[in-house]
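This document opens with one chain alone, in structure tokens, the form predicted alone.
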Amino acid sequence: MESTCTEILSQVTDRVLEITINRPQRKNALTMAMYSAMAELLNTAADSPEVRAVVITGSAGVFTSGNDLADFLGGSASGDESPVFQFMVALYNFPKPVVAAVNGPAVGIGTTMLLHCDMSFAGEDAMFQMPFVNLGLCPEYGSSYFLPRMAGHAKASELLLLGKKFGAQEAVQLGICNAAVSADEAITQARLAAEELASRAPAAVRLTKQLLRRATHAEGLQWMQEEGAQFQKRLNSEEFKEAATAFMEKRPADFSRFD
């Protein structure tokens, strides 16, 4: 099973597809391409025997540092034909389980989208962050929906409104991580977990995981596309402006002047 990107790798071992984010020199940063990839090879590995469980991590001690600005700001980034909802939706809707190892960053969708892996072990050194209202955006794949339920209203409004930057302890606290591990343990755990997945019923395995999505899933995904239309408005929104504005100039954004 192989990627379509040569900044996405993959590979098959025991019935395990292991997915690679793999841009070192941008901190991993992912662009359109990258997420077409990684849609392909869940939608292909959902219905292809050969898999029964998935890893996705990252490459040189970083999980992801979110979108490549400039390659985001070329294209639609949350219309439903976008690469970005395309792969947001197809790890949403995979029927299989789906473990992360997380090294270093994990920013934005990096974050975001652990809260829809069914498991995720976080390297000491992983650090994770929210910043969607940093840069004058809203949250996105239902993070403002999923968050809340796992970690509470006071601490999801903390991490979402002040994009506050939080590590591996907390992330398991909160539980969108199942444990914090030394840096160089986390991919272990992760394929390990993976495997002892691998070796279970099949079928069992699949549903079991569809019973325990069953209760959020429709509103789930009626969330993220009512979260992708927001998000669609703010990118073209004077707010965001400043603040990719203030990115590429590397310095602080000044919101004073907006109401």
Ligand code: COA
Given for the second form:
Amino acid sequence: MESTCTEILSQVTDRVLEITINRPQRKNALTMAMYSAMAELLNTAADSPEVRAVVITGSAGVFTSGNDLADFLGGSASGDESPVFQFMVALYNFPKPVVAAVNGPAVGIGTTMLLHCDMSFAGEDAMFQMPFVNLGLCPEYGSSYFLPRMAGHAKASELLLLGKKFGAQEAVQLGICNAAVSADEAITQARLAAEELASRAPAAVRLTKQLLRRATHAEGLQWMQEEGAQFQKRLNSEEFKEAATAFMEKRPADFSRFD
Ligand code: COA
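Structure of the form predicted in complex with this ligand, please, following the form predicted alone?
Full assembly next; the chain just shown is listed first.
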């Protein structure tokens, strides 16, 4: 199962597809080519009897710093046809179990994609953040739908309105991750869980995953599309331009001139 992009690595071992995000010089920031490659891998794996479970991980002590901000500033599409949305839907609808191993920063979609994985293991070095408002944006990938349901309204507000960073232990308390482990153990635990899942009766596993998600699946998808449309509008806002330019210029954003 070949990746179409050198910054996304893929390997199938014992019916487990491992997808590695590998762009360490940009803290694994995700480009359109990377989203396309991941979407294609997932869509192929969905129908392939060679794959019964998937592991998603990062490289070099980084999960992902989220969407490449230069891509966003350059006006890369994020509508329904965009590689971002194709990836989101491919993971959201993926019929087999997905296990994530998180080390280092997991920012933006780095955190929100975990809401759609079935299990995840966080190294003690993991750092989670959904800094959408800090960037003049709004929540994406169904996070404004799923997070309040998982973590309660107060906590979801704190994490989405203030964009606060949190660590592995808190990710476990919030129900985003299964376990906080040592940095080295995150990938080991994820692989073990995926191997175990791959050894179970495959139709029973797929049906159980489907049943676990059934109550929220259709509404969550519709919500994601509505969030996506708002997010796309925010990408053209002056607030986002100020925030992304400030990041590139390594200075704090100044929102004082906005109404
Ligand atoms: N898009 C584009 N470039 C990014 C990036 C992103 N999302 N995240 C990091 N980079 C770049 C940095 O600009 C820097 O480039 P430089 O070497 O040319 O200066 C390089 O990657 C290393 O990042 P740096 O910020 O120096 O690493 P750090 O270890 O101090 O911090 C993060 C890591 C992930 C906490 C920090 O880079 C960050 O907050 N990134 C932005 C996350 C974000 O807002 N994502 C979008 C969410 S919607």
